[in-house]
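Here we start with a single chain on its own, the form predicted alone, put down as structure tokens.
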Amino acid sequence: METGSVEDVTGLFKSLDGFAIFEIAVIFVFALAVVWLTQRILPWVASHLHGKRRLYVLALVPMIRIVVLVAALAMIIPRIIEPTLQNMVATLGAAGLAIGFALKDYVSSLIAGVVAIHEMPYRPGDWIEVDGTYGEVTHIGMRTVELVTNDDTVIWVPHLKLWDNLIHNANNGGPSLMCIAEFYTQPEADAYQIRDALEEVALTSPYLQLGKPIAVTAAEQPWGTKYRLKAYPIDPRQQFQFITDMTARGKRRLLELGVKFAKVESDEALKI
């Protein structure tokens, strides 16, 4: 019985000669080279583009990588295993069972990565917030996604974690990202005058994306009035400079108009 089992197992595999090993090595090295070049060349090309074209080029990186890896496996496996239905089912079943027990979380993240590449809830160039962390997606790996925050901190988040958390995508694969500058004034200030002044501040900003709407909203709070100036920068990567510009010039303009700012007594007031 044991001899028959050993023969069944050995019958799954081909006898590898020097040429077969050489072919497998060539396929493996070629696949790695294509993936490496893709991860270097396409981001360089994207850095010289703007708007949707930049985001489309960046989105090609993970897609090309998974296609190349799948194609390489499809070429390597028949050179190792006798390509019969029985052999393939037995081998893949045993491999799946072993991997499922030994590397459950790792494989789950890999599967989540494949699903993420297909569904595209985030792409390279998107600005997303996950579990309180906000940053730009710079790389989508097979297991993790790389975020770079405004403080130039690199954060690696497993794809599996993203399945269990809400994903806030600020630009969703497009070149438009809304920026908001907030101002807090005492309630007796002229709301229409403040609205017009803030709209002018946004309209004269060098970072403004023309053609996109500018909006000013006001909401009364127990301590005064909260104004939110909403506009879009030319490039999502300029969002922090844009917010700073609107805040600094907006504050200066309101002071010129004699507007008095409110004093918020607690952090809870900001959440109202």
Given for the second form:
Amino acid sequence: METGSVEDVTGLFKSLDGFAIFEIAVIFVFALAVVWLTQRILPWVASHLHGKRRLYVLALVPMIRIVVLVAALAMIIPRIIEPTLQNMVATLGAAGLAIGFALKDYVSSLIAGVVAIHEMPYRPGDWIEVDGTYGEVTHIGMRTVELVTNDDTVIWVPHLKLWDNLIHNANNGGPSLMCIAEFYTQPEADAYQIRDALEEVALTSPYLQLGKPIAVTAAEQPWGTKYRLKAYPIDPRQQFQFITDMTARGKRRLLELGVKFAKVESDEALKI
Amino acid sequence: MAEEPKKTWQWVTVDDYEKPAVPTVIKVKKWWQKFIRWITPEQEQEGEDDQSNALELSFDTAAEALDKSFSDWLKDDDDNSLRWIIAPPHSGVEEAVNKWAEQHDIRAISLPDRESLCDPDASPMPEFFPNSDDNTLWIMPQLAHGFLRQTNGLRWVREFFSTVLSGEAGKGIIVCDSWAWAFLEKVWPVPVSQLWALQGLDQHALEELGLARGDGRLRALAALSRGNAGVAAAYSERYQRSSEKPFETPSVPAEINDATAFVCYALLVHRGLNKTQLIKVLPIVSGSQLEIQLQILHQRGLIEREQEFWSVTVRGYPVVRELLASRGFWLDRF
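Could the form predicted in complex with its partner chain be shown next, to go alongside the form predicted alone?
To see the whole picture, the full complex is given below, headed by that same chain.
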């Protein structure tokens, strides 16, 4: 009986001769080489492009990797296992058991990685916020997504977060990313005059994407009025410089108009 | 379907404007050249343009063609409408229209002083001619000189649009650079009718002008210049007609940043600026960085200085346009 079970298990696998091992090695090395090359060449090409073209090229990296790896697996597995229904059920059952006990989170991240490539909640070049961390997606790996923050800190977020976290995507695969510059004035200031002035500030910024709308909103607060100037930069990577430019010139313009800024005693008040 | 050959100097409304087609082989060659530039180490480029062979164009025929296009409107005293003429950089449109205006003794509206345009205490207003009820024709020689892209720098041009579009200023012709127009359409987004331009020159029109010979060469010149007569003339090789070597365009510096593109864009939109005006228009770029960018672009032959004004060179224009297009800037229609 015991001997029979061992024979059953060994019967799953083909006998691997030297040529079969060579074939598997070639497929494996070739697949890795293609993935390695695409992960280096495509980001390099993308670094010379801007706007939509850059984002499209970056989005190809995880796509090509998953296609190559699936193709490699499809070529390797029949060389190791006799691809009958019985064998496949037995192999998948054993693999499922191992995954369930030991590698649950790891495999969950891998599966989430595949889902991320299909559903595209983030793509390379997107600006996303996960768990309070905001940064640009620079690489989508098998298990993690790599973000670079504005402070040039690299953060690896497991794809696992995709299942139960809110993912905030600021540009969603496109070159349009709304930026908001905020101004706080005393309540007596003329809101329409401020709106006109701030719209002019955005319109005359060299970072402005002219094809997109500009908007100014005002909201009354206990300490004064909060204005939000909303506009889009030409490239999402310019967002911080764009906000700086709008803030600096907006303040100068409001001072020219004699607008008095509100003084807020604590940070808590700003959150209102 | 065979394309209908275009006439050399033909005034058309902007909706009828057609750019010459770019053959696939030229597109492929362009990509290949770009790729070679990426992979090969940067080579020093001669800053000076060799324009010794460039053909000098005469715009007399364009002025005559304009006379025919506008003769009915000109004669009709009851027609108080406006004519807008859009001039791509170096296209010769401005020269042709000004020549035509001189021939007809059309009075030009004075342009505002750019130095005082952004002064918050000053309120520059367009000065139209008094007694415009008598239907005296006027011309705005270059609307691009009527604004600075800065917080206070759009007041004059807004007032201008308000006055002329309400009909208060009477019958007039407004010449505006194509890049400035693309920006001003966002400043004053009221669609205007009677928007005119010189038709883009295809290979047949270029041959008529004697700018090059040989079908392939002419097509390449038409594609490079995008139908712009001035650019085509600058790249023409009257004395090297059999030459098959590619056109030598100035190259973009390897290390460019936002500031490089902003300087190029500002110079195009304002149709040339001096350094003081550039500082006003680009306060986000520091003075030293601005100086560095001007020098780099100048060394590459992409911009030039005439007296104190910096502008994009005629040979550098196709390169600068492509640079701005690749970086997602708002482009002109031409």
